[in-house]
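We begin with a single chain expressed as structure tokens, specifically the form predicted on its own.
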Amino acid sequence: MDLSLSEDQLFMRDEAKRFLAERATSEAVRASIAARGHDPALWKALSSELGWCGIAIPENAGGLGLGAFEMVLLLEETGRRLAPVPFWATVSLCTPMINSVAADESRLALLSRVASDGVAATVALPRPAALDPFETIEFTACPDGDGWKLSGFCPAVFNLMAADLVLVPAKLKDKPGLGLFAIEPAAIAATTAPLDAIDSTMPIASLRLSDVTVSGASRIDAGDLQASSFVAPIQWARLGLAAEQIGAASGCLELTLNYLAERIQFGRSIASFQAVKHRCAELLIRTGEARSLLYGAAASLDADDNEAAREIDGASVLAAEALWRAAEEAIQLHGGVGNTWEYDPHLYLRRAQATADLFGSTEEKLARIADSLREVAA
């Protein structure tokens, strides 16, 4: 498998890295972390006026009309500045789950406002934190005319307080199944309450409905929807998930060699010493590593190869350990400022936190792919 990139793909994402560099700079990430994690302008910027969110929505839809491996350079990219807007929540998350499920007329429709509106989207998960977020679902939606009355509770979802849509998977109370619904939070009678999150600039809040009524064309799927219907498109959505962190992984590799070009001791920088130094190749090679399984599993993904899941499993794991081991070496390497507000690192443990155990534990995510193994020896 060639994992090169073409030229197309290196001019994307060397004008996204361009871009992100000038537009979301440490003074500007922490000053959207006093509005709530979300930075209006630097959103409206790359959705509507760059098109980023139809990076991988049809060309019929408006966008376009390219991949899971387009997808990830941008995603590395808004991962390496930690970037205060609900990127992957709308492109990995959200609009996988539309093309995935949603009947054709609701998806032609709602990819439309994504790709050309610059609409910000997200999912209500049931279980975030679990290998199957879909295990158990909390909402109801129960028949009231022509519509809908939905009914239920999501203790943390992401981005909501920015999202201008947010998809509800919902039990159905008339007969067995389950339904998707498109809802826009400033329309309905939701109660939204923001948490204090671990990572300020990966915001989540709480939504809770009750007996909401929404339109029958609220309901999005084309019937028959059942659990197992978004393990496809959660796929999208754990890789871009793995693509953020090992962006996140490289950003703060490059803060920590900054630093410690500038920092000297004992005469010279710091930079120079050989225990320094092998710490950082260390990382280099930890992010490599992880970045080519990502790179793969993306390919596989684009190929629809049977092997993407086990990769994107893999990635995962990569990923989560190689950004927690460059921010927690951040730390160390900054000396007796690392901890402190003042400096970035713990911006980016903070990223490794939060995101360490989403879509299942490391140990998890280990497990089921050493049953996959299993099963293909079998």
Given for the second form:
Amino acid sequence: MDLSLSEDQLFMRDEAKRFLAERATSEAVRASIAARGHDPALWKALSSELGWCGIAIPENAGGLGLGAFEMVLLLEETGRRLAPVPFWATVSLCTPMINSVAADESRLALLSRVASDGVAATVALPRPAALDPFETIEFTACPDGDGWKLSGFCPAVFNLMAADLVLVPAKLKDKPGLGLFAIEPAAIAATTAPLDAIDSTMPIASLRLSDVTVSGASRIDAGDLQASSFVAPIQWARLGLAAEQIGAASGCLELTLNYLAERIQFGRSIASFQAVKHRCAELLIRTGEARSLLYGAAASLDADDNEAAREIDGASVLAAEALWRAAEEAIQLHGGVGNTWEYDPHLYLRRAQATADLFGSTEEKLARIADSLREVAA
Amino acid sequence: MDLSLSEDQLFMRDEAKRFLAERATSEAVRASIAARGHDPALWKALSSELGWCGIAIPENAGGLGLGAFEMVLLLEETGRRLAPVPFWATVSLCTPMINSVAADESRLALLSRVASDGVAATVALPRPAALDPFETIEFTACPDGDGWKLSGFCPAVFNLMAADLVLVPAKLKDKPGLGLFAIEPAAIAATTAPLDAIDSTMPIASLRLSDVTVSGASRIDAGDLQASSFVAPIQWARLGLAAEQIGAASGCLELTLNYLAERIQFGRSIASFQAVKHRCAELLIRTGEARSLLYGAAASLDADDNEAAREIDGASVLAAEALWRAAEEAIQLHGGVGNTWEYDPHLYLRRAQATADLFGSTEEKLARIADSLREVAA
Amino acid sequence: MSGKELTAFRAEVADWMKSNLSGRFAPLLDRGHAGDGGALPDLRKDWERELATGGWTCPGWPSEHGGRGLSIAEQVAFQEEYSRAGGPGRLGHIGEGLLGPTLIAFGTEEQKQRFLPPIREGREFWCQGYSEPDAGSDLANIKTRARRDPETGDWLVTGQKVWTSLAHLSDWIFVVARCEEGSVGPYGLIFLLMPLDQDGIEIHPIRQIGGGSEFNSVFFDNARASADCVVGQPGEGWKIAMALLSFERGISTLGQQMGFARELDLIATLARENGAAANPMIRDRLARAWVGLRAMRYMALRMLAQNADPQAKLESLGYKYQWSHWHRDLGKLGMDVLGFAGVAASDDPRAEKLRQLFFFTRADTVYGGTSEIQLNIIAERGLGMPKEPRGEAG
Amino acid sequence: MSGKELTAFRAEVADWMKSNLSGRFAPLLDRGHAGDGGALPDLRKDWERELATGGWTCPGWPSEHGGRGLSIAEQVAFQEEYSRAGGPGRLGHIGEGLLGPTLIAFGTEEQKQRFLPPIREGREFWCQGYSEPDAGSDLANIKTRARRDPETGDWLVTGQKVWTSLAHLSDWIFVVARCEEGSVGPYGLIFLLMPLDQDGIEIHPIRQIGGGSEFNSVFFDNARASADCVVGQPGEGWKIAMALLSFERGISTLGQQMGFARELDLIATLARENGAAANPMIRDRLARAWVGLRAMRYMALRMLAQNADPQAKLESLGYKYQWSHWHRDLGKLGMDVLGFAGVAASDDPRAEKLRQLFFFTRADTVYGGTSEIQLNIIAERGLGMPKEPRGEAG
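Let's see the other form, the form predicted in complex with the partner chain, since the form predicted on its own is already up.
Now the full complex is given, and it begins with the chain already shown.
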């Protein structure tokens, strides 16, 4: 396995970093918080203009035809700035699901809307905090003429208020199995409710459907859909989340290093105190460790290697911990101002806590890895 | 609850520290390693001459009539120097057991031997690594005329080779229940085998009894002995072990501080590097935290407070971790020489590892505490 | 006081709390603690007067100054019973626990007569003006200037104080300022008492990460302290300031721990209710929290012990670090017990309490001396390791 | 080389190892690694010659120097397959991996011709003379002196080196010594090649905490290095010494990781057998060890990547810290899996292996640059934080 970054990949990463440093500034992020965590102008620029959402979409659907590895490189950068856009939900959560379970006719149409039309998309995950987020599905779909009637409640859908497209998995009422429905927000606007999330840059809202009528064409799956059908595409969401966390950990460390270099106490830059230096070095080590596994897991996913699943579990654990630690240390090393609204460390702390237990807690992920070790499982 | 140390207590502690600093030097401890971890001259001095073994023995048996709190103060000091004597086994493990379960006639006789005659004593614990070391008892006692025949195997008895008296709990063959037998080492000399222990200062040996005949008077319990009878006296052993660990943690930190102050690198004393200072400060905090709970638990035990049991569990956890951490840091902060036989940090590391899981692992102790929290258990 | 008398005393406090923390004061139950410090200010000021009426303000002050001269054991008992009953955060704490004892020790007769009675009666509330933007960890690096008004002999103060807790609810502030031109560090400082309600003072709230604002920046622009409002001599400000801080330790600690115990109970209860307590890692952390709290209790008792145990004195240097890290970890544990339910605001006031606890406890390891400063102090004063050099600047 | 060819190459190595690491060499399986470095020295020297016969020594050296000029991918494949097969610790490593590449880069023609062939053929073994009692973390603080013998032009060396791995099994040592009177730090040093078997050199074993003695103190008392055994110019010693260290990184890492994987397998197997694997905390730690090892693998691959990713370069500064702490934790995990059974020696060679691993891994975070030095380097070179000041003395 070669983990070299190509010239193209390095260029893409640098450009993304440069672009976001300019556009997803602290001021912009803070402004978006008042706007339910969404920056429409930034979104337009990176989706419609720069075409980032097509990163892993096949070229025949208007995408760039690249893979998980390149997706990860972009998500690190959005994570670094806590960019208030539905990028992760669109490229990591929704796109792989369309790609993986949609019937041919729907797939190309939907993917090309994502790749080219700046469509923001999300998925109503039945249980976002569970190791298997599809383990119990509450939405139901009842045949209704040519269409369907959907009912059910999802307590927290990522980026729902900004989404142009929402995928809803539902139990079919007429026969065993599941259906996947693509819903336009207009149809459900009245029944969505934004939540007061601790991490405003990754907004969530609840979604209640009560016999909402949708067309037959809304159902996009190819038939024979099972909960297990989601196992493969959800790996992309897990990986992407880890990428954003690792990017955020690096962004948070940069923030801290900048502050430390400027702040004088006892007549010295705080950055000159050895204990502070060692703690920053430890953050770099943790982040680097997480990033290495992230890249390896992404390459495994692209190579369809069967180590990918547990590597993604591992990367999730390291990423969540690296971000938590970076945020906790940022607040501590900023001293008094680290506990004020005005400084940015708390934005990273919020992201760290809000994402720590997505797709399963650290303990659950590690337990699943332990179960998979042949020596242990026997 | 008053945790003041009286003038007498402070004096006793200071005297013990002074005495051991003189007698249990690094050289003496190392010399004892060749002698199976026992320093007979030191033992004679502190038992027969100074009378330390009588610390918690009633005055009518020749003891000082003090309590767990004073016992703890002395054990901290023996732990600090890793004194190679069967002090813990005698005062913490064996004496409370005699005190608690022996019939009146045996009790006074045995206690006065311990208090005044310099008798070293130990107990063949059925399962020293279990949360309840008496949960399964392998020794059996079969009536044999006026006496008994004892059989069974104990893989590891503390200080067995130095003991003048060994208590063996055994299942009675003639009726339900247990007996406790006090055995002279002469009777069993042929069947003890010293083990190559990682901590030579706390030596262990296996004990095999095959139809060993002992007198009727060897049985010292008052009848009606159950496994549960040992729950109360074993608390003393647990507490005493924690006391030695905490003393050892302090001794190990002192060793490290002395080295750091002398050693020059980059033209500076290593002790002047802030990261090193902070790590030493953290060791002090951990040790102080453990010591506070140790003293509180000892006071609770003396006051017969029903918090004593879980406080001792807690003190065991903190003590084991404080010592482990002190030893690990001692090796690291000593640099290259910390990994040599010639320097002392490894002696503390050995004690840390050898005692880490006695009377249950850290996880088991914490699980037992969690079970006891009424809000959780409910 | 015998153990029996102490038990009776505890019962007396508990009874009083039960009868009085009810009716119109019922909303104060468990309110106004760190992170919620600005809650219900008017009612809490009334509560201070209620306490005064019951004789429960300043119970440790000597009787000649209007206190009850309670022993340490009794003061501890009072603090514990107050907290156990869910007594609200004390708006009078700074006056009663810090300034009062300082004036009793160092104040003039006139100062005692002027300032002690309204503290005891819950009529005047105090806040503390120590920290500055560049005098945080480096507390002696004070830039706020006091110059003498040659006409009146009053002191005119110019500068900025930060992290002033509850300044917006207070009447007076005590301020450490530099009164000798060109002096540096702990020399040339003055300790002044100043009314907040004057033209030269502006109070700006600091918004904290959890959204609350119980701290403030206080700006002084030729603000006036009257000539008789200097404590000690001009130039002795550092000595007075440090003595004041020394009054803070000790007794209130056990009350604080009682509050911690209530928080741990709440977390454990929620863990049982929502199933988190079935997770062995959560159980492990709950048990560790219990162990840590117990160790803190005994550390506090060692600190309060009469007889000087040098080992206890040394180890007590670690107490700030110990409780603040314990509490910060508890805040995290609360969130982890909530799990995904903690990610958004909830209707359950208990969950809201844990979210606030989480945010506020981030500051515990910073305010009142950062952990880094604590570790320096332990290493240098406690373990005798070499001092950290100052830089050239500053 | 295509992926397919690489797979064939791997199979070739694996086959060779299977056929050759058997019979008289069977006792070498898994032996001679760190902590067991002095094991079976004669047989291991034979094994080096067996490797040479198979063409597996120095496979990465250019062909003009007798190597096979393997690509990085092939060298990695060789290392991995060698380790996967349980290949013993390489006595020839210092010569093959460190001194050889240094001579190829900096040596004279004569030096290459004299020294490279016996390294390649497993006939001469080398050890490294860098560290001194006062030049540990502060590596440049070298006190060993080299003075020129005016008659012969040879260099006469006096001083002490410590932590010299396997000196007692080696034939030659390379030494960094101070050749300019009065010079300090990295200036005025010389890099010398010296035969160990001479009157002026004494080798004293250093007993380690686990009982083994694979390190030594080497004492020099007017020991002689012949005039043509200087690498580079006198005064350039530091440059050569640092260049030599730079050859150590990288390729052998993946072989080392394969060894780690075997250790983790052993621990996991024992945990299953003795029931420790039922403990959720032990399971958690086993899983973390797997995760950490996987992350190390990908870190190594990022380090070996052709294209320069500055982020990878920065993060690779942490690799020594990462693997050494991982390995130290693994050593502790092994003991905790053994539990009370690990407290005394055992008849089970697997348990003995874990005990040795425990003791030896204590040193991983010290040798080859302490963790503290690693953190300084990361902070200063990687993160651009201010340098740690040197003291007055020294």
